[in-house]
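Okay, so here's just one chain, in structure tokens, the form predicted on its own.
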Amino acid sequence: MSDEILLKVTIDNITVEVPAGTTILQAARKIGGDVTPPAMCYYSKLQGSGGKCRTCLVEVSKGSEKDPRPMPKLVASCRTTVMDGMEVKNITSPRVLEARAGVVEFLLLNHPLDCPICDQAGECHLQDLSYEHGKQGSRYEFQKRTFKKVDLGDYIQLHMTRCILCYRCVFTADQLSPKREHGVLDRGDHAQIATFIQKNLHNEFIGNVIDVCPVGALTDKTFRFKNRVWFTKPVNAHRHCDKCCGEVQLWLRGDEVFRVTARKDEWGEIKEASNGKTGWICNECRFEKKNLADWIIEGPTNVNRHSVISQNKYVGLVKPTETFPKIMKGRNPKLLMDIHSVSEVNKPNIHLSQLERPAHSTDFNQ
């Protein structure tokens, strides 16, 4: 039997026990739905992460059992601890609801408009969080802070523009490489994601910081204007490395690999592995094997419904019978509408339903 202390915390009307230390964000994940705060800069996978964007925020009614007083500030939940007793409110706080909007502006002001262009559309946190917090337009009248696009390596191009500085990329790199080499330079409205004197990126795990960037800021290279993620079929596969897990996601496009990511959950972080550790994966995985010869693909990604990727992919989908056959007994319905003999629109040797390619104007009298 467990002695670990269970604590009561209450989140939108909604009760839960968590262990001590638990922070609120944790704890309204548990709940799951629109209870759950959003987050920008918190990534659960990486260590001193949060408390920075300040899209978590939430108002805490009551303190605890012992101490029911109110906070009389909103606070970040991904950096506050739950108390037994806690009552906290989110979407039902009318202060909350207006701050996070006013977050969410705050983080548009210099961010680029060009979500048609961009590789991140489709799948962008911000995409999401605009829509979902934010209001119609912005109040902002200036000139937005440019950056030119910098080439970090051979596989990663930094578009500093897009960039909300959650230090994600910074955190990922220096936990999982021996040797950081980028970080944050100059301070306030200068602040950038940089290089020392313009270095590449070079490291085994150094694709990483793609998968963990909530915006289109760090793109791959090899996928870059190549495609929309809505148009193309995540599956996950697996093949054995000896750098990392080997456990990923290929995005195909009929059989061509057009790219490959770690495997994410529902809040769009990187999944646990079956070796129980975190399914960081290495550079071979992620931006050379694009054969799909080299993986053993173990099924369709099941995508939530919510995201636009999810379009005609759902799995078990089960689709209504057709009831026309039945009515006329096995008949096909082409059988019935075939007006080959009398259009004039073909050529009579042609017939359209039986090419194997798609039809030309050639088929068709001029």
Contents of the next structure:
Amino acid sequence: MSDEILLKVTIDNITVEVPAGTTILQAARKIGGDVTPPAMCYYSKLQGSGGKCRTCLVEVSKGSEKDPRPMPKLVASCRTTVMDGMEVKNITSPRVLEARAGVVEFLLLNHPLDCPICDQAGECHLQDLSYEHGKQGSRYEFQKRTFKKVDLGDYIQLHMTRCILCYRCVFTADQLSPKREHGVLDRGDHAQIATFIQKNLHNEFIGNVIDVCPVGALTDKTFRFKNRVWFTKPVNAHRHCDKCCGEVQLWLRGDEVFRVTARKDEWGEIKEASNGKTGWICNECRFEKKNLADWIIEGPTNVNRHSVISQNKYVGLVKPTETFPKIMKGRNPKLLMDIHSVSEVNKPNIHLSQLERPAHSTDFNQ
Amino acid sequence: MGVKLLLAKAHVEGIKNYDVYRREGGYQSVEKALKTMTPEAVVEEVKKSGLRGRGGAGFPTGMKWSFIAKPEGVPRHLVCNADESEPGTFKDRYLMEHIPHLLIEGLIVSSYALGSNDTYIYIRGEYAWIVDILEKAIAEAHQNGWLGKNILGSGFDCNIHVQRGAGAYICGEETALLESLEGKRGNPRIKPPFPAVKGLWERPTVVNNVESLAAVVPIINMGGEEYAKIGVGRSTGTKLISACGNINKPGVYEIDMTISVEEFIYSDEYCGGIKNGKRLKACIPGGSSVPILPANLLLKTAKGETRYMNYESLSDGGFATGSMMGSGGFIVLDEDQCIVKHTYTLARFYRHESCGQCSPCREGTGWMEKLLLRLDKGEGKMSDIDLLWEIQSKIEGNTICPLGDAAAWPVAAAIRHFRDEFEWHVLHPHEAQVRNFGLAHYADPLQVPAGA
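Next up, the form predicted together with its partner chain. The previous block was the form predicted on its own.
Then the entire complex follows, led off by the chain already shown.
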């Protein structure tokens, strides 16, 4: 793997040495920080991914030491390999920033922007991208294209309207499962991820498509609408699994396991597991093991402090000693605000919390 | 009368059939190449001829051939791009319909030059009947020993396979074509690697247009240097132009690239002038994706020189005041045509044909179509014109394949040259629905020549 020959590449005036065959994006990730172009479709763990979303466009102002001519067009940094002496401009090039703002506008054109009801909100790459590189508003004044929601079996829900067609899930299914059952149908702005004839996705590792999806197009049905991600607390955990590495991240609230995902690195990609392979996890670990007793907790996950997920990690959380029945003088209402103690309009002798169904006027007129 | 190389025998009765074609001197180039020349010599001859790719980009064919990688033990392929789907271009259709054997002959010689034992013709799905014509021609060539094993005792084997596309403009892009030929979804590949290194099934591949491959026949017959004497400058040989629109004689013409645009439109030998004695407003000289030119810039360049029908002259002035030779789809618009509607029609086509792989093209083409429709219906705003300009500039050059550019250029050129017509549509929304903007100061400042 490691060649002795290292190539020098300068990105935004920072020089870094990388082995031959490295892409500009990987070299920039080595430097880190703002110099790294954003990537919506590229996924280093998936072969063949990248080049599609065009958010990682950079300007090559000097091709190489041998051939110093600049490249005429902006290039996709995720698919362009470095040459010795290459000079790349990312955030120092106004051309790049403008093109990137354009790409963000294009990506958001048909995106529903339903973040308030989207499960991905808080860990959505498109949200991050538009905050960091987008403009304040859209100039699009037409109806957005929409799709019906599609059920892909017991675990996965496809909400195609949110999809940005990064093809990551297609590559994942291609490379992790023996037979891919979904792909891209149609073309242009009506292209969609689909199973052609509606059917369930069955493969043991298919749950990983949820992890690679940069937006809320593929969501975990066992977690949908259960909680916002920033209310849950991620901890690293593992269990013995004969199908996968068993190293996961649990998303807890109290002692309840709300969600299980693979562990991710700082670029939002799945980390390497301790056995050196990519830490894809199987469906059983992801969807079936929602009991804290199934897992051995290693400790809290390091969350970037800029992430909204890190905002809610109460240090030294103390649970209240008083319980509801104690405060409510022995009653345990479903409604926190006990309407009976405030209002005499309803009959106080009828307890709403004891009704089997929503209250109805007939309940009060007995 | 200009020189005719490709269509010289197109009107001979029964030229479709092998016997007539052979009697008229067909397959001589195969004999010459396989018996007296090495493959390298054929490539050298094509290089000398200065033949430029006839598919649109105009890249020198000989150069393209010399780039092909030749790793040991890996088969190489030649693929003929017959996915002619550019609106306004129908020259390959004419060639394949009328003299299919010319293409087969060119393919055999080119396959020999490139060492391709399995050569493919990727033909657009809509040309369903041409598949039969080609397959008949291939069968005839087989029967007469021009295809198969050990052709003419040279030890060279070659088979030609015809593959139909399923009706996608994007599959005319060479890497999308290869994907489609492999049986996958026709999404353009990200280059590099180029097809010359990793093409069809990861093998070195050359993709050439039908007309380029047919032109190899006269090049071998007459010699590259002789071929290069036809034409002017770096535009050598003859070019097929498919003329359509508001002209008296639409059709496919072979020109030797020395005539002026004015002559081409107005002379009786070619288009025969504008229909019904109307005046010329604008023209797209090279297929729908090249920039449209108003009449004054079409007949004369910005420097006031006469514009000729060749690669250099048509692109004189860059995109600011020039256009491109493109694939030779010559679309003429008379004074009654509405540029806004016309641009909308093109935008609709590109929206429909975008593969949806990369975001600027996928989302941008749809946006442009919606804006143009609104402008055309008289519901547009002044800011929409600037917005269109913005969108096209964000698409151009930022996409994987040239379809993004092809979608952006027509819109850019229409706004560049016909902005007042767009503004008129915004300012006079009701009038724009009942009458055309007509000619403006930019159109046809010349006297209508005699004979029109």
